[in-house]
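First, one chain by itself in structure tokens, the form predicted on its own.
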Amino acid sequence: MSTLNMGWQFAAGEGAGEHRTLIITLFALFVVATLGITVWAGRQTKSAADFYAGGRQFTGFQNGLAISGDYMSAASFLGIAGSIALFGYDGFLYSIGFLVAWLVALLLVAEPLRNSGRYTMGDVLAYRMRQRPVRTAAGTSTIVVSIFYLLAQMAGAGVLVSLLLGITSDGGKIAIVALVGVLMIVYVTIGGMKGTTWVQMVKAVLLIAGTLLITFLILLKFNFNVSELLGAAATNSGKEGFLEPGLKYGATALSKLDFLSLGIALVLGTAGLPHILIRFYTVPTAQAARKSVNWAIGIIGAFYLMTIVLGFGAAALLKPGDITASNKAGNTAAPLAALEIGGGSGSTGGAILLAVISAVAFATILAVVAGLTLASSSSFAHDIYANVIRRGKATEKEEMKAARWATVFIGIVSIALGALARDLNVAGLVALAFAVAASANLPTILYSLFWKRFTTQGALWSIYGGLFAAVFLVLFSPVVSGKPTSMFKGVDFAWFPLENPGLISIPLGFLLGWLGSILSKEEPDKGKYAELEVKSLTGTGAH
């Protein structure tokens, strides 16, 4: 019997009551602890600044830790490890893209955005444009990008808890996705940014500690010889060229284009992700924002180095058929590797490590979905409700109430879509969110901050054009239909051949922003641009 099947029976089978109780107990501890943190933080959330930006009280290190917790998602922990385990070298390309992306965020976005805005991306975009149309576009884009990202976290949650509790039915997996959605709603509605930030900090510490433990144990098994580990992974995978480029990308001209599209989306997407951008408003100064990005780069870089060991360790310890039998996209590779390295199924060590790693991964999911939901609900309440619907006349209490109702709605939508996406690789799903963010948000942010000629029409063309192009191409790509691993199985309406639309939609977003501004009859407000330039570069008048 394979390790996977034994592990599955161990987690779900009869006669494993003691170990199963241990697993569930360890698994539940994080949920209870974070709910306690959320309630504590909720009692300190009195104003809109507390709800949206945590009162701007966090230090550079604290925010860097929270950014790491927000960024190292289920895609990082589950999806990348699974991709490496199944595709070797090509799977690790996700890690490189996610890490390099921070240089764009650090050099171009972090400090100017912190200086220029108040609570949301819409504050920056609407500073020298017509308020209502630009804020509507910014809010729409934020919500769409967040929901794409939430899909990945929901899919990861369904896979993870199913493995942990031995749930194999589709109904059970959907119930798990619903549970994550409910917890997400509770975190945001009660704790706001303060609660979310503390949950993300705790999660970051747990994730690094858990990953470090499994990395150490895997290296110990292979006598701290990385060459031996890689050799065992290549042999056990049964795939020729496992340690060389081209197993997933590069075999054909189309797959090379798909890789290029993926790489562009990963590198440019971070600087346009709403849940990352709002984190820059939680610190008191631009200098602290810059420090937080420096800390985040260090923490995230160390983590991605360890994903190499996790992924290749899973490939060395587990048969590819065992991994894909558990989850076709490989999302359970890391937890199964933890079970194996702890002594295998039936052992106390295996039970503890499986529980610890699964609890850490679940913590990862909960922290990230809380950040995403907060970003989208804040944008709805602050940009669309307060400044568009109420025309700037809403009180802080009314804004916060609108944000909480938006949280409930977004949670329901995410649960429904997450149930459909439960069998897709979470790293691939996150890459789609990056593509949408880079297509719609990044061009508009950069043009607003650095191009004097940019107009309201250019902003609207850039946001809506990039957003529509990215989403439209995804809908007609192999991600949604046409493959056994697609979201909708048994149908094929995919005419766009690439799995990631970034190669087309990102340049289009930049082009439309330029074209809309050039063709606009609106005369740019040069005085407002001068104010924004001084504010973004010096911090004068920043909130």
Given for the second form:
Amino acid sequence: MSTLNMGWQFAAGEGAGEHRTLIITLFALFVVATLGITVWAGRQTKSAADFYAGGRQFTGFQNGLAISGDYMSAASFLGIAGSIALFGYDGFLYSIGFLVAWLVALLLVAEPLRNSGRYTMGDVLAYRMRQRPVRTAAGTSTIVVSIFYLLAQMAGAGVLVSLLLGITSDGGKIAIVALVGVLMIVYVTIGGMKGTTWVQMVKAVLLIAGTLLITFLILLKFNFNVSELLGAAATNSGKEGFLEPGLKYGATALSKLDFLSLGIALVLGTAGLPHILIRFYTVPTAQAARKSVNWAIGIIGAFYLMTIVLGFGAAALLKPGDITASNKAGNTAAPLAALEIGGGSGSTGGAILLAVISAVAFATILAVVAGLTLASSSSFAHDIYANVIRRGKATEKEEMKAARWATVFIGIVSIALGALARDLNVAGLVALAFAVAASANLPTILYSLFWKRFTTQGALWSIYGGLFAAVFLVLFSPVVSGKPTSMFKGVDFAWFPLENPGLISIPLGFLLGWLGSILSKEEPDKGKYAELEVKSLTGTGAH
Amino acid sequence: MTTDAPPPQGGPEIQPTGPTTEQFVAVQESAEFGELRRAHRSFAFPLTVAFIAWYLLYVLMSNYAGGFMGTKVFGNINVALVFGLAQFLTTFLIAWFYSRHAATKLDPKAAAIKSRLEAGE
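Compare with the form predicted on its own: the form predicted in complex with its partner chain:
Let us now look at the entire complex, which starts with that chain.
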């Protein structure tokens, strides 16, 4: 086994070495093109509405594409394909939660949010409430969720590069994480939302095209017979029940509970992700926001269907040992499948496909981190700086300046954290971000929009309660310590048995919002709720 | 907007004077708005409960009904895969269904209320 692994790594390193130029060229092309777009967008970014919301002039289709680009992260692309390749059917479970979740956004959140907010999630959460405490809470939770998510993307970047460019040293991986960080700072500070949106649109097209190509080639190899592909995957994996649920989560009663927890977090998390929510401000009307979600559901759904083929294709074509040898968490299964389907290590076809898929994966990471950075720096500047620190008295110019500095700061923080987390399974990390979003943000959004008795105290209890519960439980879960795959190896302070805290923290977030409101001494502001409700359903006075 | 309200959404963007809070309260209490609210909630809320229940059924079946989920339907395609793909299908259908409802039942009502409110009536 170990000789096999070493042989593989040698071959991959050699293959990558020969065609390293190709990979770097493609990647550089993407970077140059997106930097061009960024500078162009930067010239048109004058007002705060340009910086935060791209001037609100994108069409439903454009925004749907950008949402897909924002949402289909390295976790979807590398993590899900890798999970399917290693655990078969259980890897596929992720994508279903990720997709169904969009219905919550479509039916309950996208349109009212577009109608009643301006730049951030905090606009809607704080609308009826006392501004300073609720804005502080909304800003805190936005930044925490985004940093969790950023961490996952940064870790993905490091992993990819070690395989693709044959860089195995820690210093090399950290350098790549730093490069990603610097690029995202540049995209956001210069291009603002307009530049970020275009980068995400370009990336979505590249990702769909690249995935379509590999999916087509894999299906071609199996004569478009999905059953045959599944059979080959099951046989080659050498695992019993590869096509049935249970390989990853079915081992014990505890792991089943963990899966339930994950499932709930995935389906309720999307509509609470700040970087997704602010995308709805880039279109002019609620109808356009609805159209964006519909396009996003179509594009993302199609993409996840293709990841099934990618994942099972990798399982069918590669030796199971090769996938784990290259990356323990399976994150490199998709690029390895591309190499194999193109003719294998050392072949020109394989090298070209590997290069294409690698460049696409880089593009994916860059577009997503830009969106996340924008969400967190917007929230810092608009919610915390302008409305809390300056009490609404900051000028537009000052606010944008604060947003740009926040971008630089968040960029540096995520480079540091990304370097630390570079060996974690990226799909698992993103699931944590979903849990925090579902526990802290979603209850507050829904109560704010639909429950007239919701109060400031309710909002604070639900945001902080959901946030702290989720983060606290993760901190003492096997994700952070106690297992060979934990963030900190060799120590064990995990007493919370589940990897995903959603099962506890999401109901807690909802419960605290309700409890905080009914125990509140303060009466809800009826006038403000009338404004919010009428605006959110009719679009009156929408910016 | 009344002047004593807390800084509404911060930011110095010049805001046209919109309807007053009193006008918003009057609209909120009107029968017409009540109908719009009901048309949204009576559709979106039960449907949300339904698709979350349908999704949870899938999650629970994957967890606790492995034998059934592993039943082969044809070739190597088993119930689990069909069930998963059905989740994709229902997601697409619900999105389409809601959008049709919104376009025919919600948008006209919302537009009527909005134009009257913005005209200052």
